[in-house]
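Read the single chain below, which is given as structure tokens and is the form predicted alone.
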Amino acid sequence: MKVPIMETSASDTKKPIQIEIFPKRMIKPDTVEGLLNKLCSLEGIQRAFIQGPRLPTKVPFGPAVGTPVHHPSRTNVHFGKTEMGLEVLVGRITLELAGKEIMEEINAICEDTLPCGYDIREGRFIQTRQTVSDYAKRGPTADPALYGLYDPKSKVESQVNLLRTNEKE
């Protein structure tokens, strides 16, 4: 009798590792980008994902009903040569590593960069496989890297930003 080989188990290092990146405080936009643009330069990080509470446009209830909110985290950063606006007061950063070998790396960039402290905590933060929001809103070809990284309640282009690196221009 032949026995199945299981194609996935508890000790299968290919699995990419998913880290959390949880600062003490709520992190100023000057220090997310400065932050992001160094974990950006590392080999190895395959997905990023940052979170925290939005930042209204407008204000949504109350006497200043739709009155614009003037709020000074809801800026443009750039990571080389790519320029998001930020809608978010950040508060954790996720991310998906391709190996253990650039923790070390990481936990010196997050020291050097959030005086505030920080928890490093490793787990399942970001989606790997297709959800059924995921498939009503990309369809069967979507692109894997894209599985989670985005509000649903939003427009796709207006919450993911793509940095391929390893492009040549």
Contents of the next structure:
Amino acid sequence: MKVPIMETSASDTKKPIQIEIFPKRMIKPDTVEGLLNKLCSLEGIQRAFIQGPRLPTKVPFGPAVGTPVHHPSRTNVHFGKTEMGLEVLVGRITLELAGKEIMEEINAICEDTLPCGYDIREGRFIQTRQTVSDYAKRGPTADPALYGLYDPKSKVESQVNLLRTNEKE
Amino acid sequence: MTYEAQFYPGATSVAENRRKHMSGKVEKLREISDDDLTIILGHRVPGTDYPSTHPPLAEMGEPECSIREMVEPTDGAKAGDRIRYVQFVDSMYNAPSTPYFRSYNTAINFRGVDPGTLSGRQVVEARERDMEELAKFQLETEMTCPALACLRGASVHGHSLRLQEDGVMFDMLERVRLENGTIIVQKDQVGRPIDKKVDLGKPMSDEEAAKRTTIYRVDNVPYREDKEVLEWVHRVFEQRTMYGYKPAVQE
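Please could you give me the other form, the form predicted in complex with its partner chain, since above is the form predicted alone?
Entire complex below, previous chain first.
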């Protein structure tokens, strides 16, 4: 039986670099839409993560449990032709880049778009190898672009948006 | 000799604000009507009587007791009100008060109250009308900025998160929102929508919040800048450790 080869070496320097955009304040859906649309237009971004506190649809506990919340930040945003339901108030954006060449452009976009200050730092923020949960969920032949995107509580379709704008054009 | 209570050491603006909060000598900044307060607390319908759990003390025929004679009951206790709560959450980003200073303010300046302090929230239990009195005091004075503090009976998280883009403390239930430059309350403490929107007034500017805060921060007034506070904190720690709070034992 042929066993698929997984990346195991920590000294592999060909791994894509990851950066985190960390705004000083949590940003509104409009700002997120503007920022990500500009970032989408750049070549060389392989994956993007947005994170922040979750916005529930109903009051989760307490005397008013079950009452609808209707948070205005829980809305739909558009990236090119892709529509995505925003379920969090965005507090950080993680990007995986093919190379460092576009760092300056990303910096310029953030400066233009974000109304508050921000930090950009480089590090490891998204899985680059399959986790055990990933492996159990998708098996050995999973798409490497989906590594680390495993959420046991949800289906892939509801959490992952694939932007294939270039292919459509 | 008249003794004047000294509440907190230090010469910085933060230390001064801490003294003000503890002593209760704070500036009144806004007006909130009784009905508005009752609506956002959500314990009873505005305009109704206070429900009671026992008859008024005067009708109960209390047993003879020297302590009972010495201590005047609070208005709520006299009337037999039920016990209700108010819970405040303060942001870590230069909110005027903090859970500890709300508790100090409550315990020093009000009677018949039971303050509970947690890392991000502060809850006070008291007879209903006594609780309303202190809630109104803390909401109307410089102890509260409507954008950086909030009444939250349930789901208090948000105090340690970054502020929203508009400068309001994050709340997943969106009890308050910024509308035309003022903070509007649209849900009660626990997240039930209310019929009438309550206006809490303008939020403090960043500069004003930094001036009125009781929080030491490296980007405002750092703790280590307040030499007198450091000295006293060290003294308390040393005496507690070495002499078990018995300074008389110290040579």
